[in-house]
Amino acid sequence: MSGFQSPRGLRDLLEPLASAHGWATDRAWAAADAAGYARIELPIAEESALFERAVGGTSDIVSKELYRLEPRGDDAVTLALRPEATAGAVRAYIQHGMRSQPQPVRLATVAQLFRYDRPQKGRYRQFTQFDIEAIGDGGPGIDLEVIEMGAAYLRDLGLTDVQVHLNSVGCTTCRPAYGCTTCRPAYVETLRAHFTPVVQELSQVDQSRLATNPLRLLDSKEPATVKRAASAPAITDHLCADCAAHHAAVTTGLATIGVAVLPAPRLVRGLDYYTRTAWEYLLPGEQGQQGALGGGGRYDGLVELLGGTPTPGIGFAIGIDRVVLALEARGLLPIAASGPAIVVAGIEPESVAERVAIAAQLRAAGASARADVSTRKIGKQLEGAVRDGALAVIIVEPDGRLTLRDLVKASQAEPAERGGVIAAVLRLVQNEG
């Protein structure tokens, strides 16, 4: 055995995970494509003060798990491996002029993330989500766009259980121009009050969130914090009239196009750029985080937080790696991709570059194989071909002409020569497909 492991909190992906996170990374893709979200690659690491900024200082993001790069050489700016994706593709939409492009702005993109976080189940020091984002519309119809292409995304993958939990988080700052006026900084102040009579109960952390931030505190994972949030005031029975017609739009709407929706008046999420509508996507019966497959939200002020034009925007993420464990658990992961159709073996060792090209020529006729280059024994190169589950074998013979052998069947042809057995194998790969 190797003396060197995966580090903690990072992991190899073996069959049949590794197909199976292939297969809902392809689903992701193709709903993208199938709703006219565009494709964006991000860079794997920002400049750290980008998610500082819009993730927020406070939060448990920034605060604890950034991974940040160190400068080197001629580099006086601090990199950090991204730990979400919405800050990244709101840079490139400031950065590469998208607001002259018809609004709002559809983005997509698979993406690997990190965050130093205590590794347990489904959560990872390295994870993938898939993220959807929609920028430059402040209404309540691309809310439920985004809503229902998330549900229906998990729906599709076969956990057809999953259920949305809805807030409205409210707004921070006056925005005439999308219908809004402040109501958030008037519910922190209340929230304050709820949590002031029992700060000395608090974890020191959280003693801070109360000074700094009270709204992380219902985001917050600590026993005495989670029973003192159990009472505490809803944000929305705090909104302003705008942000409660937004909210109330929403909830209607997703009604009426059969998304069903379960109200989470302390749901908050944990990133400061929410405003108004906030959701998770969760499955029922899970213990804690364990059921949290994704979740989204607003993000009216961010794009010009990051010295864009003022710009609504929302968006969410789904965690590949959860969807995976819940499909595993319920039994519903794919099957694994099987071994090659066809098996190209060989009597004599000399043949073994005529194995390979027959095995290319196959491919590129679109059949799946494999070439059996070792000088094992004619015997022992069918029973790796039997084990791989190929369909059938063709065995290079001495003087040239190859013998096509049937496993399904367990038949065997007369030797021929190439052209006819490459179009009967040809045929029969067809036909099994």
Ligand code: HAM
The other form holds:
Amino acid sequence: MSGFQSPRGLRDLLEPLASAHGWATDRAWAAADAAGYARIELPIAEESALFERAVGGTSDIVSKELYRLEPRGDDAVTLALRPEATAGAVRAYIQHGMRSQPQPVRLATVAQLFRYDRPQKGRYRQFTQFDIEAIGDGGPGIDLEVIEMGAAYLRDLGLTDVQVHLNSVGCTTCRPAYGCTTCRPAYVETLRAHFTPVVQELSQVDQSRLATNPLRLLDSKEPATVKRAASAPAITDHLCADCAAHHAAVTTGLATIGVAVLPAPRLVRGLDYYTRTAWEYLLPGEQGQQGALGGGGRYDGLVELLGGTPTPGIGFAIGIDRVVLALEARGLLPIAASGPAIVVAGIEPESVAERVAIAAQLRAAGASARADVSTRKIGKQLEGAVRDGALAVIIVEPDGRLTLRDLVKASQAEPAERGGVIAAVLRLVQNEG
Ligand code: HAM
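Alternate state requested, the form predicted in complex with the named molecule (shown: the form predicted alone):
So here's everything in the complex, that chain up top.
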């Protein structure tokens, strides 16, 4: 093989996928705007330590998949390409003092992310997420808003069979001193006890997870761990009273607003910052990871963990690449951007500048137009316009007048002055449009 190739897991997007990505992205921004979420653009790299602390050092995303950048001269810290957007959004919330704004602060972004994972269909090393964060409200109402928004976004794209798998992963703040002996810390011990008898069968990585962070065993992909996880105790049987009440309010609230959910008692998600509500948007019947279109959860300890005042938060991210794959599989891809409606051709090579000027004038008037800038014979130029699917061709005659040829009706007018022809072609495009 000669020449350069795109790096493994980093794709070129050609039509019709490029247009479909753009379309799904536009719809994402529109959904966020409609719900009053402020747009935020975050840097593509942050301090590695931000992700290590937020997402967790034992998560796959940090321990195996983080792209760290080699420090450059004046870099005081090691940077990493962002593997997700939540940590950056929370960092920005703290850095810009958004706590002084009315709470919750609603933020939305569409972000390109990087994870060093084994590439396969639906899993890439560079991918795009539609990400929503609502920071500063701990009540169940905002959970309903956010979960519904993601479900509605997917449904409105045409993915009407999306399922919401819902769980609560409890909290980490309950302590006997606060009258609470259940919830996450107690559950983690139950989980440890469940896996300990099979410790010898687990991989090295999962053995160390058993020691340091047993919750991560529930999203391990190792066969021995997956097998044992199937019979693991459910965290929903171990919630403290506050977490149980929150979960019940979210569950009944979703039923009230008509979002159907499937209980998923072993869903913990692969990131350490989650507390309480956690969910995924799944497409039934898809292979492997492809059906996992998105996921989200509460992160009530994250602002504090990153150095801010204790503040609850919740959000989701939906993978645009997987959305586009699902649309493609269902024959729902939007029509790719087509060729221009009008082509401006010319009899003589000297008319090239005039053709470019007319095409620019048509575009300025709102039409889609391009000039044929070649020195080909007029017949070839007309063939090119037909191949492009143009509705009409304007031909610049040797005397400077213009001839309008309607490619749909296969009719041609007499040569005329520029103003009249441009008005006629704009009317034609409007009627066809
Ligand atoms: P996540 O589950 O890691 O959550 O990613 C969310 C979605 O991003 C996945 O469901 C999938 O559609 C897409 N995705 C993840 N990795 C890849 C990949 N390698 N290739 C293609 N698509 C991928 C988060 O990232 C959290 N930050 C979500 C969140 C926001 N939680 C609270 N706020």
